[in-house]
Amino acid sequence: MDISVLPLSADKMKAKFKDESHLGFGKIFTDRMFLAEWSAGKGWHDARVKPYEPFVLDPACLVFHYAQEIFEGLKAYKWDDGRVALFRPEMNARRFQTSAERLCMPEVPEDLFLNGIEKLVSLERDWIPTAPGTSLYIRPAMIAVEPVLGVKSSDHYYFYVIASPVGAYYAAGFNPVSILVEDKYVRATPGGTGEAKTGGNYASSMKAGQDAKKKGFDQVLWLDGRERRYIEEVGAMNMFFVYGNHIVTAPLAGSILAGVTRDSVLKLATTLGCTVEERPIDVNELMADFKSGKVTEAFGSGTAAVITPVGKLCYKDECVSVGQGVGRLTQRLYDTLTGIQTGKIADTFDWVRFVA
């Protein structure tokens, strides 16, 4: 499909930052976003890159009403030869079919998804933060925009993209954070859209992350929800855990989301001489591997924050504390992984892919 530019007035251009030490995450939006439509009948038509601005929406719109919503995260980097590349932008536009499917919604075909960042990114490149930490955040979505109060699959949908220059997603930066494990409420059970990226999934994990921050914690551990035992996700993250060189995570059940990150630090993780699991984890267990200092290091993994370490974990009335600060093993996988991004590693793994 041809992705025609429309133009972008002098009004419409935004002043860029300045210092890209105080980015924050996800506050600041480039000049342009890029938008298709698609039409039961018609199918996808009218792909274009536009200036940034708000929609026009009819209150009646099925998104507001019954939800049918999904999105996904990615990142640009500029490298210091000037190329600008994208870290496994395929992965994220096929788990962007999988949940249009589990939403109703129609398949973005692949070549759309990744056509329609490329061409966004490219125009965009100077709005791309070259400081170590910093990246272009990318977030494609697809809402139902089909006037109606009834509760069926849309007539009508918007696919889009928008950009952000961003630092890290923790004001903290690259340091150890505190989680606790939610044994109260449930954010998804096999069957469930827990494996789809769909904002019902986040706002109905809010309650239990509010309620988290007023203890002192900065994220919740979900357990499964039929016995609320198992070890899920993060919120934002999916999660790892160190036995000296073995790594354990839970296995893709329908429940949680199967990240970008998550499947890069398991393929990773063998080429650095550990073991890798996938397997049930049972939070008493856990707990007492905790205890007992089997468990050497604990980390979660995303795009927006890449690797992120655990430094205390509280399930009920019990905490424990994970080793002294930063992980040898999480630091060198956060480096790695950052190295490829940003081109100061090698990729041998064929994961960047590179905008025209």
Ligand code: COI
The other form holds:
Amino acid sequence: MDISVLPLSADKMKAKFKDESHLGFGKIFTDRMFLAEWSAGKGWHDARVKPYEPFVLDPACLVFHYAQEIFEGLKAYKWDDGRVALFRPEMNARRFQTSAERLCMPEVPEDLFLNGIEKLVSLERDWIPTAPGTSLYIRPAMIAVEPVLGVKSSDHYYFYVIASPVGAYYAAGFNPVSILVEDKYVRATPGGTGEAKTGGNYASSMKAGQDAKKKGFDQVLWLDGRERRYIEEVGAMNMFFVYGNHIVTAPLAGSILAGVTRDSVLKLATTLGCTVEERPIDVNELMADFKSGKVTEAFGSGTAAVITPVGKLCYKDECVSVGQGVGRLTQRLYDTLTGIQTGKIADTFDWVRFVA
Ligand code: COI
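If the structure you just shared is the form predicted alone, then what does the corresponding form predicted together with 2-OXO-4-methylpentanoic acid look like?
Following is the full complex, with the preceding chain placed first.
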């Protein structure tokens, strides 16, 4: 499908950020956005890059009432030689399709997903920050825009992409976070939408997140919805526990997100001489392993969070702390992953896709 580029008038152009060390996460947006529409009987049409501006939407649109919405997150990096690299965007394209299927939304063809992103990023390349730890965060999303109050899947959708120059997701940067294992609320249940990247999963997790913040924690670690016993994920990250040279993470059993960074960590870890295991992790055993010193490091992974070390984990009335500062393997994985993403380390996995 052809993608048209609408003119950007001077009054729609924003002042660029001046200080790359204070970007924060997802607070400023570039000049343009990508938008394509799907209508019943017509399919995908009107793909265009246009000035970034608010949508004018009917208050009855299905997305506002029944949350028919999905999204993705990926990053673009500007290399020292001027090339712009995306990291494994095909995985985001496929996961977007899986999420769409679960939410009864139309499939966005992989080439429309990738070409829309590439066209936008190519036009917005001057917005890509280059300081260490920064990137252009790309947020594709699809929303149901049919104005009707009956509960049904929409006959009209917007697939759009916006982009935001970002620094670290957590205010503390690449420093250990504290995590509370949530034992009251659950994020997902078997057969639910836990593995789809849909806004509702995040909306329903906010209460627990807010309660945990009041107690001084950065994040909540979810347990499974059936037995409240097995480790699932932190809303913005998959979790990894390091036992010496052995790394353990929860399996993809339908209720957690199949993270692109999770998959990359599993593959990278083996090249760094580690063994990896995807298995159910019983929280009681995990706490015991922390206390006996068997768990040597813990970290989370995600596109926004990259690799984030965990310094403290609390479950019920018990807290364990993990090492001092950033663990050795956590640091190596962070350095290797970000090295590949930014062109400092050879990409032997063929993960990088350059923007024309
Ligand atoms: C990402 O890592 O890209 C995410 O979508 C997590 C988000 C909730 C910030």
